[in-house]
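The chain that follows stands alone, in the form predicted on its own, written as structure tokens.
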Amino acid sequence: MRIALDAMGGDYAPEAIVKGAVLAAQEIDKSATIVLIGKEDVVNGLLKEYGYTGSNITVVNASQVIEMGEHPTKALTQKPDSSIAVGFGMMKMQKADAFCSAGNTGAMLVGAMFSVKAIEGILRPPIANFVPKLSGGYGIILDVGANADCKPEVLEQFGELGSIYAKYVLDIQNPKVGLMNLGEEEGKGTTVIQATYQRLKANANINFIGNIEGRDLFNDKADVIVCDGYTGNIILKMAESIYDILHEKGMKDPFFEKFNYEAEGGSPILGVNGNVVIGHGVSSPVAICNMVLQAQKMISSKVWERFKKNYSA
């Protein structure tokens, strides 16, 4: 198992990334290797500085860096030896089983779509995120930002992808799928949402329980929450702000600690040929560690192979 990690991506790179890799190296399976991609002399210098003496971190040189504000497509074209381009190149050549980065989100999306590419049959790969449940564990919400405007057939696919992920990565048997709407009744919502409802209702491959409202986000009504990326991103950013507000006011609670982006470390892109996880730009070493551990779980569950099998059948 080889987990590629962009050492140069993120607001606090490369220091926070290398520290996170060192933390993850202590927790991942002994047979797994973390491959740090970045400026070799810098990365090796930091590993030495942080006292790393293990054997499950290797370094692959990438001489260029895609900065956070750069245009994604232009940057990938003009910087073929950037850490993001090299990471996707490794995945494409099957030299890495997963690729994680807290760097330029747009470049990660473009790289995923045009390098490893979407699985045949997948219309629009979504970015997923995790929803803490009051009863314990997590659900999954998708999309949270990759596709702002979605057709009914795309949203239906989100329900299928989310169900597969929830079953095999989150260990939820027969996950319940809910459609985010402004009311529970079947006839509520925009024409797109109404059409999506009918498609999900007729889909025998998922356990569709109907519409859910914003207040159902953290209860057990649905394990998989389907929405377009516009709605999902607003929900995600609002949840992050709740954690920040409570933290500022000195209020701590185990449930709300799960709202901290560090808890899972990153958001997977579902429906591409490989395991890709995008981290928060401000990722700390703890967040990087958890992102690597999430990638390990995705590899172990063979989730992208299950997506592929589902759509090639």
Second form
Number of protein chains: 2
Amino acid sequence: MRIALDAMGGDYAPEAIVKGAVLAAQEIDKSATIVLIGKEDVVNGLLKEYGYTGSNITVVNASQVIEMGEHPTKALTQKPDSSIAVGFGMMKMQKADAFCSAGNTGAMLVGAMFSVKAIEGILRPPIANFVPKLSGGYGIILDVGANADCKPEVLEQFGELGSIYAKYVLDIQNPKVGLMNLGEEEGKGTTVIQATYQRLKANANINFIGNIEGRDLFNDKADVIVCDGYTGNIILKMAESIYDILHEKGMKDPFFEKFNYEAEGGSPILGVNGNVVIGHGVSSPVAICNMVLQAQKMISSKVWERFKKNYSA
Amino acid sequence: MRIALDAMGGDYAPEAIVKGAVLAAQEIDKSATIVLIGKEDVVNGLLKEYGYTGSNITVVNASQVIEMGEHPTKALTQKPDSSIAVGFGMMKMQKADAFCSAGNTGAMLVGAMFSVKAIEGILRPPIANFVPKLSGGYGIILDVGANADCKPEVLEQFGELGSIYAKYVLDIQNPKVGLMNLGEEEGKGTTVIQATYQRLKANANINFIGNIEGRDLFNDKADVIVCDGYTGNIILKMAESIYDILHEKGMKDPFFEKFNYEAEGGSPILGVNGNVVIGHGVSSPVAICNMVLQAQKMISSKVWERFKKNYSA
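Right, the form predicted on its own is done, so what does the form predicted in complex with another copy of the chain look like?
Below, the chain from earlier opens the complete complex, with every other chain and molecule after it.
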């Protein structure tokens, strides 16, 4: 198992990334390898500085860096030897089983869509995020930002993708799929949401429990929360801001600690040919470590192969 | 000034409503009157029971009650002597300057739209809600549920209505109008949101500051937050659930206390011919009292007359 990690992506790269890799190296399976992609001399220097002497981190050179503010498509074309381009190149040649980066989100999305590409049959790969549940564990919400406008058939697929992910990566048996809406009753919501309701209801592959509301995010009504990327992004950022406000006020609680992006370390792109995880720009070493562990779980659960199988019929 | 109050609407009506009216009677202007609408004998009995001896509460009889679960349009047609129908009747005949109810929200919306009606020129009256700000005071978010799908010209009007409301009712000079979106940059978001951005940017009557994100709800970027009713409803209910979770965990803080619906007591419908405020179904006496005080402020600020003037040109 080879987990590629962009050493140059993120506000605190490369230091925080290399530190995170060293943390993760102590926790991942002995058979797994973390492949740090970046300026070889810099990365090796940092590994030495942090006293790393193990054998499950390797380094692959990438002479260029895509900065956080760069235009995704242009940057990927103009910087073929950037850590993000090299990472997707490794994915394409099956030299890596997962690729993680806390760098330019747009470039990660463009790379995923145009390099490894969407699985055949998947209309619009979403970005998923984790939702802490009051009763413990996590649910999943998707999309949180890849697709602002979504047609009903796209939202229906989010329900299927989320269901498979929840089952195999989060180990939730028969995951409950809920449609984010402004009321519980059938017939509520926008025309797109109303049409989506009918499609999800008719879909025999998922356990659709109907509409859920903004107040149901953290309870047990649904394990998989379906919404468009516009709505999901607003929910995600609102939750992050609640965490920040509580943190600033010194109000601590184990449940709200899970609102911290560090807890899971990154958001997977679902429905592309391979395991791709996008980290937060401000990623700390702990966040990077958790992102690598998340990638490991995605690999061992064979989740993207399951997506592929589901749509190959 | 006459503030009509539905004595029969809400999960704890009529007791909580009459108690709330008694509380409000001690705080409103001496010249103001609270008109309790409901079963006369019941309401008078409760006023006596609560020891009310003042002169600024009067009672208007309404022999019927629209229950919380009833179909709004049917109920209003079939129950012409219900407290909600009587309340809107008083508004229409200018026998009341405001109408407040914690009863059937749908019936309140239908009553507002078909009895007092939208102000000429207003496309789709929104429901507004208050957003507590970390720096103190409140902003306003609209729509929070009246219109799930909104065209760009409708969202543009929300910016205008919110701006007038923030200026005259919340006393915010030159209120900043922000468009809820998944990113700050111009060009982000759904096609409707992108088109709305251009309209708000070109609108000389408002102080448009651009896109805001889910993390900006509680900071000072915008005083008026524009979104469709689907998105606003999810945000509102998510905020309410955060309050409930904190409350249950015994985590108290003055800022988060403002997430409690009781603090402002109700959500005004903006852009109809008159001041109409919808309370939460679970309204307590304190919530009812604050809803009446909110109505008083709307009346004294002449906000709906200002809306009307704005669109009469």
